[in-house]
Amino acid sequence: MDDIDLSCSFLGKKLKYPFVINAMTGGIAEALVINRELASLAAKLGMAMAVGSQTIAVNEPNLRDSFRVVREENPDGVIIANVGAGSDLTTAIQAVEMINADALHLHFNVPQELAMPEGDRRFRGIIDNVMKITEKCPVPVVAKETGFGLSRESVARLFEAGVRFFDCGGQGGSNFIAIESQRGGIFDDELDDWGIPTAVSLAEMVYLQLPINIIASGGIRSAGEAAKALAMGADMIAMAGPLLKILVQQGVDELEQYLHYFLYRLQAVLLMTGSQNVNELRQKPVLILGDTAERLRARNIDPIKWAN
């Protein structure tokens, strides 16, 4: 077991292990103290982290003191900003600027808004935006979704805009179309299922076979999909959810007792597979069967391919 290696490189520093604490919250009081643990646990333990969106402390600087805990917490680790797809490249900077961010997600959430009775209507344009903020912003881009899956055509087009970096943030996890439901929203429960499960949207993505850094995110719960993931071809994993949810009702205590032992799951998978490292994980048979083989099979993508 000791020596089972999950460090990794990512966006240019050495983390741990290949763990994101996805973006979750900002901009509120409870948010100072939930990026303040969040962020502590990041550096304590050796992962990356993202806040939420940043839009909100942008325009209004007595809300950015919520965001700015994360880099306090954690002076050296890696730190993503957040913002809208759909914003200026003068907010992208500020948003990166204001935590001194080693890369920002720029969030992609067309089905939540429109599921908004106050939601945005209108995206024409995002492309070019995208290509935008990614040729002038001084930190590298990622493109994350969140929670309806990135297909392989929408990757496609986000690379020729300059897109290297990408979350896919796939069916699974928290169903924004459903939230906004219980609070009054105009789908009713009718697209409560719309998106692309996690493992389908990273099987796209891999199948691409370019030059790209993904991140695997949307109903991760177990070390077993964790490593699942990893072994799929995805170079870093991401949770949010569930972590939060421990925080929020157990405490930091027992966050940091629940991710000691989900690390040392995933580790013995690794030693149970025979891989010393991530990298080592990659080159074992991987069987994906039932629904996602299906999915699969529907988008010619032959899942063979990862049994061999």
Ligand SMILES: Cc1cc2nc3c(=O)[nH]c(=O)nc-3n(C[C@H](O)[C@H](O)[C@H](O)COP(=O)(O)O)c2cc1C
Given for the second form:
Amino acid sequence: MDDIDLSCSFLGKKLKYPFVINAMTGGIAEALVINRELASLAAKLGMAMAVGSQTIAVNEPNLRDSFRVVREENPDGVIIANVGAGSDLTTAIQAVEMINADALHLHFNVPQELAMPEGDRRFRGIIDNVMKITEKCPVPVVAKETGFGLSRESVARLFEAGVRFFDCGGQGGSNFIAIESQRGGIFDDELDDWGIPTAVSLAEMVYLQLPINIIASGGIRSAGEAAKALAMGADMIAMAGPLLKILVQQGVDELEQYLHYFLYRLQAVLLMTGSQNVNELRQKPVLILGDTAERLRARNIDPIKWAN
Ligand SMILES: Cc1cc2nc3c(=O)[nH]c(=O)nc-3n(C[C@H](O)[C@H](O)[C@H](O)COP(=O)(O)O)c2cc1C
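Counterpart to the form predicted alone, namely the form predicted together with the named molecule:
Below is the entire complex, every chain and molecule, led by the chain shown above.
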């Protein structure tokens, strides 16, 4: 077990685990403590971390501390900045500089915006905007969905726009349409099942066979799911909602313990499949069954050929 090596290189830095604590918070008062604790865990365990949307802090300098604390806690680690895909170039660059980020998330959350009474309604020109930011941004851009998944058509268009890092942010985990429904959003609960499931979004991205770096996220809740995503071709896996819930409801020690055992189980899956590292895990046969296989067939992707 001691010889199982999950280490990886990501954004030019070495990490002990192919794991990202995904974008959640910043700006509000409580976020300072939350981000400090998440960042210290990321540093201690050797994982990457993304901050929540920084737009608010670009506009209001007194809200920047809860983001900067992430870099202070983890001066040498991998940290990802975050703004919406429709943000202007100045906002994007300021977000990166605020935390000396290694990459910039441009998040897509059209369904959530449309479900919110006060949300955005204008998305015209968003791909051109992403292209402009990608050209000028001093660090790589990661196109990121937030729980509804990226299709292969979207990934192909974003690739043409210059993007090389993708977080599929698929359906199956935190669901912002459902969250907005509970807050009395416009969709009621009629579109709660909207989105491309994470496994399908990931398979579609891999199917393109483009030279891209893939983060699998959206409903990753167990080491088995994480291992499956890595075996399917994800370079990294990411988790958001459950980590925040454990931190807020139980505390930082409990979150550290949760991650410790999660990573132990991930190592166990590697050992049980006879893989010493993630590259070897990727050589193992993958079986695509059930709903995922059916969805891929409906998208004209043969799941058996895909897996072989
Ligand atoms: C409380 C909360 C806040 C979030 N805020 C952001 C955000 O500011 N920017 C962003 O790109 N994604 C945000 N997300 C989305 C997550 O980064 C992630 O894509 C999504 O929750 C799916 O992963 P999960 O199922 O592991 O939670 C947020 C998620 C949660 C739960």
